Amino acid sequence: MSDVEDESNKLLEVVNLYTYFRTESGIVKALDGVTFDVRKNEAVAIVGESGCGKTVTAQSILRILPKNGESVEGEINYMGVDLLKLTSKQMRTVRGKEIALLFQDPLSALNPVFTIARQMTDVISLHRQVDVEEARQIAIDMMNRVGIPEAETRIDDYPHQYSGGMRQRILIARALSLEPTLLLADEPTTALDVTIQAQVLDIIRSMQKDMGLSLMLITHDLGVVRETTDRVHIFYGGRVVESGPTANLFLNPKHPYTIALLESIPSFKKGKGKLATIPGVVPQLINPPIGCRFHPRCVYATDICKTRPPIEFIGDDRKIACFHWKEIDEQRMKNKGSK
C-alpha cells in the first residue's frame, strides 16, 4: 500500500486527540495528540503497557469518560462525522447501534438481578425498534451463533448461572445483536482462564468476518495481536509511536519501544537465557517526560529526543514517531547479517 492513504476506506479516524483528566494532584494528559484510523472490515489492535491510554481511547470515542475527563482538542471522525460535535442525544444513537463496546469484565458488565433475556431484549428493542418477541428471537439467534448451548431456555437464566467464558459470549451476543459497524473490544479475555481465551477470541474474529464489521481490539497481549489483527497501533505514554500491518510490524519493528516490547515476549526460540526487559518505569502522565515520552527508557536516546518527534510515513503502510529509527534499523540489519 502506498503512503497516500485511501480516505474512503476509513471507517474511524482519530486526529490529534487530546483527552485530559482533572485530579487533585493535577491534570493527567492521558491522550496527547493521538492520531490513528480503523478501516472498513479490518481488525486493528491498540497495544501498550498499562496506563498508556488504550482504554481512555475507547472511552473518548464513545464519549463515556468519567466526569473528571474531557477530550479538549482533536477530532473523532466516524463515517465522516466528528463525534465530538454531536449532541448527547445524537451520540446515544451512535453508541451500541453504530459503535459497540465489549467490556473487559463480563461479571461487572451484566446486572446480577436481571435475567439475560431482560438485559438483551431491552437493548435490542431500544436500538432496533422491534417488539419484545422479535427482540427475544434476535437474542436467541445471536446466542446460538456465539456458541451458547440451549439458548432458547438459558436466555432466562441469571448471569451467576453462567461461567466466565459464557458470560463473555453473552456480552458478545448482546453487542453484535445491534448490528454495529464497529466493535471496540477492551481487553475482552483478561478476566478469563487461558483455556477459554482462545475460544472467545476465535468467536470475536469469526463474527467480525461474518458480519463484515470492523474491530478495534485493545490489549497488551502481543500473542493475541499477532493471531487476530490486520494492523497494529503501538501506544506509549498517551501517544501513538508506531503503526503498521501486523505481520510487517512483528517481523521488522522500527520504533525502539516496539522493538523492546517484542523482545520481552517469552519464546521457546530464545532458549533458557534471561528474558529481555524494558528499563525504567511507565511515565506518570501528570508530569510526563518532555519530548519523546520513551526517551528516559530508550538506549538510543540523544538530546534531540527531548523534543517531540513528528509522525513519519515510511512506506508499506507504516508510520513512526522516532528521530533515530533509520540508524536503529540499519544497525539491526547489520547485526542480523553478521549472525
Ligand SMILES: Nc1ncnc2c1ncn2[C@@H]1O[C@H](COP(=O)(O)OP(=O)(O)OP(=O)(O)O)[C@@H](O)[C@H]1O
The other form holds:
Amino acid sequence: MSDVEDESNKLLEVVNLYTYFRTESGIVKALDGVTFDVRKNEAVAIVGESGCGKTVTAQSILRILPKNGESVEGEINYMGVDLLKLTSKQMRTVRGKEIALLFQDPLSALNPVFTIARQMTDVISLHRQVDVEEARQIAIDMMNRVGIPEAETRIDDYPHQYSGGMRQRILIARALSLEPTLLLADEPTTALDVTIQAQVLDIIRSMQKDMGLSLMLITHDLGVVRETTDRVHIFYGGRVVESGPTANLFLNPKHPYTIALLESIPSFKKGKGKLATIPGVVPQLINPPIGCRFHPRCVYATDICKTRPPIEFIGDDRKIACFHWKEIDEQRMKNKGSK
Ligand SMILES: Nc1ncnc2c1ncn2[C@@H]1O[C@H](COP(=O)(O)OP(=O)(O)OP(=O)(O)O)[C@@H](O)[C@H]1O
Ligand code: SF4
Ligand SMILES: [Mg+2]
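Since the one above is the form predicted on its own, can you give the form predicted together with the ligand too?
Then the entire complex follows, led off by the chain already shown.
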C-alpha cells in the first residue's frame, strides 16, 4: 500500500468545505471544513450518525442545497475543476451527465403520471445526442443490464406498476444510461424491503465495476460498507474524522469515534450491523462544541481537545483528526497483545 497520495488518481476532491444553513434559531454549521476525496474506479463509503452532514455533502457537491443553505468556503474539485466556480448552466451539464445521484426513496424520484419510457428517454435525450428511438433503445438496454425482466414491454408501464426494488433499479438504469463518471448514492436501499436491499446493492456494485465508474455510497449500515466499498470516510459533526481503506480501518480503527462506533455494534463481528447509538448526544450544529467536536463524548479527551485537531496522514493510506491517536493506538495494541 502506498504512503504517498496519487494525485492523478483523484476524481473528486472536497477541500475544507463549509456549508451553512440560515434558520430562525441561527446559523447551522452543517459542514465545518470537510475534506475527503473519491478516486477513479473506486467505491467509497460516507459513514456517520444521523445529522453529521452526509446528505448535505452530496447536496453541496451537486449544488442542490435547500434555499436556506450555502457553501460559503472551500473547494469541490471534480477532474480538476472547482464545481463551486461553475455557472448554473455549466453545473446543469455536470449534474446527471458527469455526476449522478441516486435517491433514498425511488417513488418520490419518479413522476407517477408519466411512463417509465417517457421519464427515461426525456433524461437521455436531454444529455446525449440521440433521437427518441435511440434513447428508448439505450433505456431498454440499461434496464436489461440492471435485471428488469421484459424491459421491452415493461418500459411502457407506470411507476406504480413496479415494486420498490424494481423502481430503484429503474433509477439506477436511468442514472447510468447517461454514462456518468461518479454515482452518488444516498442511502439507496433504506426505503426498500430488507430482502431486496442486498440485491439492489449488488447491482449498484457490479454496475460500478462493469462501467468503471466511481461510487460514493452514503450509508448507516457498516455491514454494507464492509461488503461494498474499498475506502471509507467517517464523518462526525460536519467534519471527516478518519479515512482509510475499508478492511484496514475496520480491523484497526484509530479515531475514538470510529472505535466507539465499531464497538457499539454487538452483531457487527458476525458480519451485519446498523449503526447503534454510542453514549452522549449528537452535537448541536447551531452551537457546536469548540475544538474537536467529539470531545464532550470522548473518553480520551484532554484540554488540548478544546482546540481543533489537524488532519494527519499516518501511512497505509490512512488519515485521522485526533490529538491522541498514537497513544490510544499503542494502548489498544498493548491490550490486544495481553489478551
Ligand atoms: N434546510 C436545512 N435547514 C437547516 N438545517 C439543515 C437543513 N438541511 C440539513 N440541515 C442540518 O444539517 C445537518 C446535516 O444534515 P444531513 O441531512 O446532511 O445529515 P445526514 O448525515 O444526512 O443524516 P441522516 O443520516 O439522518 O440522513 C443536520 O444538523 C441538519 O439538521
Ligand atoms: S482529539 Fe481529543 S476529544 Fe477528539 S477524538 Fe481525539 S482524544 Fe478524543
Ligand atoms: Mg441523510
